[in-house]
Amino acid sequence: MQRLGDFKLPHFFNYPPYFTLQPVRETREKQVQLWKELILDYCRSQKIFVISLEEDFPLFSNPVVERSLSHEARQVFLAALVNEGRAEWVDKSHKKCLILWLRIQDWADYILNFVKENGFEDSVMTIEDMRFGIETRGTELAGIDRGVLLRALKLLEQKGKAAIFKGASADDEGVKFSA
């Protein structure tokens, strides 16, 4: 079984035709299902937001078997993520996609089980200590992108969970969660 560092890669990663957008509609189907599946993965494992298209990605070569995904493949899986509710375009030329591989509404269940399961309802935590603090690491908020984990405290505060709190920087941001 091949290894991408620590990541466990499929199969199909060794299989030449899937670096190759397929003309059949059943099997591109099947290919843009695995290769949506295998980024989630990837990007969850290695703690990766965004994908550039500008830039390399390691799942979108294989040197073993001499192949890279086509500028046009890398997009038709994107933009399948996109379709999905699992990324967002970031820029309005499609170069940078955020992927979510937990949706919004996931990431705001996952910080209030957090939140419940560590006692810290009624406490003021600050935005760059839910990123980095010794209380998140080891969680999936260790590194959690800052855009996403504000949207999902702002969901938090539209259901009356959180409240969050501007400070004079972004250090100084914070987040109040209620029971």
The other form holds:
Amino acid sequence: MQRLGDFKLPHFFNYPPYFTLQPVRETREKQVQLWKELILDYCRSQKIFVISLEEDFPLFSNPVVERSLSHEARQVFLAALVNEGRAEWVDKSHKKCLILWLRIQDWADYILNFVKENGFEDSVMTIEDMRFGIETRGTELAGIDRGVLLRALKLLEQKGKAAIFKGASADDEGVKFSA
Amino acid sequence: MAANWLPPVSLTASGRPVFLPGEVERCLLPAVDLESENPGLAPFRSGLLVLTSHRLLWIDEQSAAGFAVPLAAVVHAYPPKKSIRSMFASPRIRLQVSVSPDGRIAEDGVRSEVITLVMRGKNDPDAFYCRLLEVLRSRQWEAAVVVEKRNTDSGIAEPPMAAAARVRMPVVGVSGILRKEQELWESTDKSLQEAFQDLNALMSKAKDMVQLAEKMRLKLLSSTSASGNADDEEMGSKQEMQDWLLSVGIVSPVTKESAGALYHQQLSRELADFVKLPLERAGGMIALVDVYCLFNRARGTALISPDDLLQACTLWEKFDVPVMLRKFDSGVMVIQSKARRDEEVFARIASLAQKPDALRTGISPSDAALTLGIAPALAKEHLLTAESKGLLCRDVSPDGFRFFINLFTEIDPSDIYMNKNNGPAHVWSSALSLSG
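Next block: the form predicted together with its partner chain, after the form predicted on its own:
Below: every chain and molecule of the assembly, starting with the one above.
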């Protein structure tokens, strides 16, 4: 089985037409679906939150069959993710795309669950610790994108499950969870 | 009054002399007097002198009157005198003419008289004299006379020798050149007629030829199917034979003359008949441009225009013919046999696309063209149609444009790592792993 890093690639990754934007509608729909799944899976496994269209993205090329996605194709697949709510364009010119392999809501739920499971209600954590600290190591939260985390926490805040407070500096940003 | 001692010349409305049959104008001199030595005959003053092959004409353009001296009556022409006296006087040319008893100038006169041409205008007497001599020598008026005599004597049985003796065909001078030209023209005309007769003969044979060709073709076809394993050489010459027979073509083509208002209808039927054989050979589909070439070659002459061809094809909808015109999205137009459905072609394409090599590298239009036995452009059309039906997928790369069997349908998005054990995807990935 082919791998990209430690990611297991599906067998159709070596199917050359996979890298050509299909004109026939039904075939295209299938192709888009496969790519969406693949992008999400890959980003999830590699903890990739942002795809930049101006840089090479290893998933978009396959040296084994000597094919890579055209710029147009990349736009199409990412736009499909955005439409589904699984991604967001970071800039107006659509050069950077934020991949939400977990939706913000899902993140919020995940955090809530994490807090419950680890008994962190009524405790305070810094944002930094949440992202890179010992407590979150081995969980999905490890290495989470800062913006995504804050948005998820804000959601929790709206529900009254958390309270974000700013510290003296940016590093001191923290959150207090409540039951 | 002996004023008109010369026979008159009829003039045209614009004052030109009316020529005798075969008479050719040779020289014109203005301001010439015609005098007779006979004092009783009034001279003609200052007229236009026209030397022809038959006569000497004197024309007074003012009064539109003309008189002629038949050259046949000229016995002798004296050259212009060259003396000191003549240098200051108008040049004169004297002619000795024969005169009939009643004083009129005639060919078969009994005595002779001298008449003088006095050139008052700026003339070259020597040149004129030369011309005059030429004309007198060539005696062209005699040809006309001979013809007349022949006509009048046809009633009387005459020995050919005597008739031949009387005929004196001059071969020098202008009349000689004219005669030669006439002969040449006659012989060309004759040979042309003969040639066209050959063509008519050929046309009548054409029908036989085409029937013969048809018989041979049938014989070839039957012999090919009879002998299962014909060796390559034999097949090659048979192929040549078939090609040749195909291009021999159509005996009596429909033309606008023959069919008139029904032209397009008849043409349409003729085309439907003709196109059957090439369609078979081409695997059920031919590009319209190829049909245009083949059809016109078969017709030989009476070629049809591309427009006529298109109209003829579109008329097929009205008749019950086993062929149809088909236009692809790309604009390519083909003639297709109704019997050959697309499904058959797709089945062949699908099987081609699932061969091990094709699974690995896909098929190009030229690969398909080779396998299907059709032109690459048509093969591409078939591949694109198959793609639109979901049978194939395209692969665009720097290597070119290729098609693969469509595996997207086989992949279950919820379990993208699973391989159906007997699906084409499985076969495909096995083929991949084999190649390493």
